[in-house]
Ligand SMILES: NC(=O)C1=CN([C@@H]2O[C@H](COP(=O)(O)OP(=O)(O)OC[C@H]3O[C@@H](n4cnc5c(N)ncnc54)[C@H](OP(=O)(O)O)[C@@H]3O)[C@@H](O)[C@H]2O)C=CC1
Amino acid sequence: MSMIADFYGGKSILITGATGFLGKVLMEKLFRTSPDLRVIYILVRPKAGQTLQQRVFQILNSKLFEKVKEVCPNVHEKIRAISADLNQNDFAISMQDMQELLSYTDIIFHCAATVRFDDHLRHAVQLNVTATQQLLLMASQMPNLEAFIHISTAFSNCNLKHIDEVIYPCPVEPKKIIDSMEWLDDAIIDEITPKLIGDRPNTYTYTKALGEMVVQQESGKLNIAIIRPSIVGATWQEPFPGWVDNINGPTGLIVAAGKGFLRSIRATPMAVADLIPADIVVNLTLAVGWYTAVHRPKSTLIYHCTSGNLNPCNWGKMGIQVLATFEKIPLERAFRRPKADFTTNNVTTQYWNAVSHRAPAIIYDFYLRLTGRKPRMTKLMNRLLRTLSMLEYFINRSWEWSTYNTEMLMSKLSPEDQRVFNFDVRQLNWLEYIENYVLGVKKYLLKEDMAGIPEAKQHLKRLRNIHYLFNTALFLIAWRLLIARSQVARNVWFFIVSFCYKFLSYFRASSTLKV
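Structure please, single chain, the form predicted alone?
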């Protein structure tokens, strides 16, 4: 019998961010392993033209919850959707709903956050800092609360090379940042944002670090733990391999590469791609919830949920594995492909790629206009290149995260719990995982027919050939213009042609002598 699954039986659980990718996987695992839990409260923002019940039905009707319905047929009765908006004071929760939450909640999993790297500082502070502060205030009024689990990010302290399982202070107190956001106008906030975030790359990582400080300062007598996952990707094993439903992080790169829009990225091939499957994060989260509530540690423990120090996979290797999956070629042959197909890291190639990506998009949009259709490729390509620019910081660096608390927790689990709630990333086979990830993107995210894979591979091959042809034509045109304007270029060109002519003459003469 699983002690963790048994612990959640009969519990009333509040999940923020339950409509997000990680929140859905967390709910699914809870229902599947502890079908006798009392209720899961989820905070849902009102959406025009859709009731709360319709949004819950939409979640439960997805492929993700197929297995849940077998073990928990009345799952729809165990989800209590509460109208809430994390941008508002007290989350705009009605008095009746608030009273119910305060009276019955046993466990809180705080997953809600804005994950947009380029989000405005005011909005990022509201969702990642102020909302956390308000939720902690609610938690302090819950007489039955046993544990508060805060989901942060392993990159909250990405300005450091080695990161321990501790909370690092920020130069400015979170309360001062929260207060200033209330009266400063957007122009002043835009001006001071670079100074506030310092050597962090964006507002996301900065405000997640502030959120951790808020947890430390506002915890009071609560039993709190913080989990720091790295780059969350598709599921590894549960409820089935490769499930994903958004284009964040590496998923967007896989979609772009699979559709033929992306042929290379500006990255460091040997930098560690610290990807972590969503189900590993969820398993650790549920184990931490159990341990925090039952063992009640004297201080707030931080758990790193990362792969780089235990089972590393670099970006170059990952790109090769993606290619092998796309084209279904042997992995050994994929490894012989030029590395530039996947990763490159120089300024000249950066600008060349920008031109070679945008120019075909402009030509394709011109074709769409001629055929009376709406042009869309340039806008899509600009969005992709902007995303790549924001990811550049993370795909050119490696970090070292200590995992003492995570490994300690693993040793505390029974063999049954280690099996049911497996978060041992050392067991992950990257080749199998990436293959399932790519196929999962096609099947679950893009909802494409798996029978169309041969046709899709031919389409990808055509797009690749067009890309190479366009690059060759662009190079020849640039070289021709250079020859017309530069005597040095003409001399170099004359030397190359003369050398090739002499080589061919020598080869023909050698062949004649042999005959």
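A quick note: this is a predicted structure, and the numbers were derived from the prediction, not measured. Throughout, rigid core stands for the largest set of C-alpha atoms superposing within 1.5 Å between the two forms. Residue numbers count along the first chain shown, from 1. Compared with the form predicted in complex with the named molecule:
- The rigid-core alignment places the CA of Asn61 less than 2 Å apart between the two forms.
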Contents of the next structure:
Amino acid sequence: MSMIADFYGGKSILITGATGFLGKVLMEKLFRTSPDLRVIYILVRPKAGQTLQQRVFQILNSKLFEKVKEVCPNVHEKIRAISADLNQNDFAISMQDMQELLSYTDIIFHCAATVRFDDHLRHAVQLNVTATQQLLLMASQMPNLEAFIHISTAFSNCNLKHIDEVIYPCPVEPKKIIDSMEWLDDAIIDEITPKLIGDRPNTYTYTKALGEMVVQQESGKLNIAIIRPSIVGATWQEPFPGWVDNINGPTGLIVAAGKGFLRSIRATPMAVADLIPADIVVNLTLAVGWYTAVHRPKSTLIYHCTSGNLNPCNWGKMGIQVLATFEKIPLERAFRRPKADFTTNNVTTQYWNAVSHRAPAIIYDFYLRLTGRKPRMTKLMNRLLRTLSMLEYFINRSWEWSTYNTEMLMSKLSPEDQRVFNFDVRQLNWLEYIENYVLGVKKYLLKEDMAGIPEAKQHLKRLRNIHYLFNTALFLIAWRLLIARSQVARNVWFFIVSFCYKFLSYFRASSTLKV
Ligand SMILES: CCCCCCCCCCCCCCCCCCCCCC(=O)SCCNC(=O)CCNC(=O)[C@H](O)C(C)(C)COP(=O)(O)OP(=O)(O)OC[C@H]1O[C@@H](n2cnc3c(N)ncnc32)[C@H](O)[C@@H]1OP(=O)(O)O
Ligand SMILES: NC(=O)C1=CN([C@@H]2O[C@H](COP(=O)(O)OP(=O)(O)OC[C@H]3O[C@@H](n4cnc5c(N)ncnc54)[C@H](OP(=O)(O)O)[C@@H]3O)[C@@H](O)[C@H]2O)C=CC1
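Other form of same protein, the form predicted in complex with the named molecule, not the form predicted alone:
Let's see the whole complex now, leading with the same chain.
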């Protein structure tokens, strides 16, 4: 019997960010392993023309939840979507809903955040800091609350090289930042943002660090734990391998490489690719929820959910495996053949960006214009290059995260819990995982049919022929121009032609003699 699964039975659980990548995997696992839980409250905002109910319906009817329906057929009744916007005061939750949440919630998993690297500081502070503060305030009014689990990121202190499972203070107090966001105008905020974020690369990592400080400062009598995952990737095993449904982190680049847009990337092949599968993060999160509620540690414990120190993989190995998988299982309607390389300095990066990214996009857009269609490739390529520039910071450095608390927790689990809530990253085989990740991108994110693989391979062959044809034509044109302008080139050309002629004549003569 799993102690953790048993613990969540009969519980009322509040999840923020349940419609996000991690939140969905968390909800799925909870329903699958503890189908007798009382209710999961999720804070949801209407989005993209969909009502709350439509959003929940879509999630529950997705492939991810197929197994849940077998073990928990009444899952629709156990999920209670509460209209909320974390950008608003009191999250714009109705009085009645708020009363229900305050009266019944036993556990909180706070996953909601803005994960955009380029978010305006005001918005990032609102969601990653102020909303966390408000949620803690709500939590302090919940008489039954047993644990508050805050999801942060391993990169909240990415300005350090070695990171321990402790909270590192930021120079300016979060309360001061929250206050200043209320009266400073956008232009001034823009001006002070670089000074505030200091040696962090973006507003995301900075505000996640502030969020942790808020958790520490406002914890009061609450039972709190913080989880810091590194780069969350597709699922490893559960509910099935390779599940992913958004383009964050490496996923977007995997798509770009598979479709042939991404040809070169400024990365350090030997740098550690600290990827962590979403199901490992979720298993650790649920184990932490149980441990925090049952064992009530005296202080707020921080758990690093990383792979680098226990089972390292590097970007070079990952890139090679991504491309090897695309050889066997290509994506449909690729722009060019999947073929990419790492560059390590600015000059080569600029060169390959011009030759392999910008030039083909301009040529393709010219072709689209000629055929009366709207050009779009240059815009797409600019977006890819912007994304690459934002991710570069993370793929050219390595960090060391200590994992004492995570390993301590592993040792506290029963053998059954170690199996059901497995977060032992040492068991992960990277090559197999990356292959399944790439397959998952094709199947679950791009929704491509596996039956289309022969056609996709055919398409790649056509692209290869076009590539050869194009290169040959380009060579001939360049050569023709050169011959017209240079005596040396003309001499070389006559030499080659006469050599070929002599060789052919000799060959013809010797074969005639043999007959
Ligand atoms: C040998 C070579 C091999 C090569 C093989 C290559 C593979 C191997 C190499 C791998 C190296 C990996 C490195 C990873 C490092 C990660 C480090 C993370 C560390 C921190 C981790 C964390 O702690 S935290 C989570 C991470 N946080 C993000 O990773 C957000 C980032 N990102 C943004 O900050 C914004 O993305 C940014 C960029 C501003 C652009 O912003 P942007 O405005 O230009 O573009 P958008 O993102 O808005 O979206 C653009 C279009 O995608 C559409 N779209 C959006 N979402 C969608 C969805 N879910 N499904 C479908 N489509 C979606 C959208 O609808 C747009 O389409 P449309 O134009 O048609 O509307
Ligand atoms: N993905 C990763 O690589 C990593 C993620 N993390 C952390 O894990 C957590 C989850 O990340 P992930 O699932 O990837 O992120 P997603 O972007 O997929 O999900 C974010 C969630 O927050 C919700 N949200 C955002 N703004 C609001 C708002 N104003 N009101 C209500 N809900 C809102 C979103 O709702 P909606 O669907 O309506 O937009 C969504 O459910 C975050 O705290 C992140 O910092 C940490 C390390 C790595």
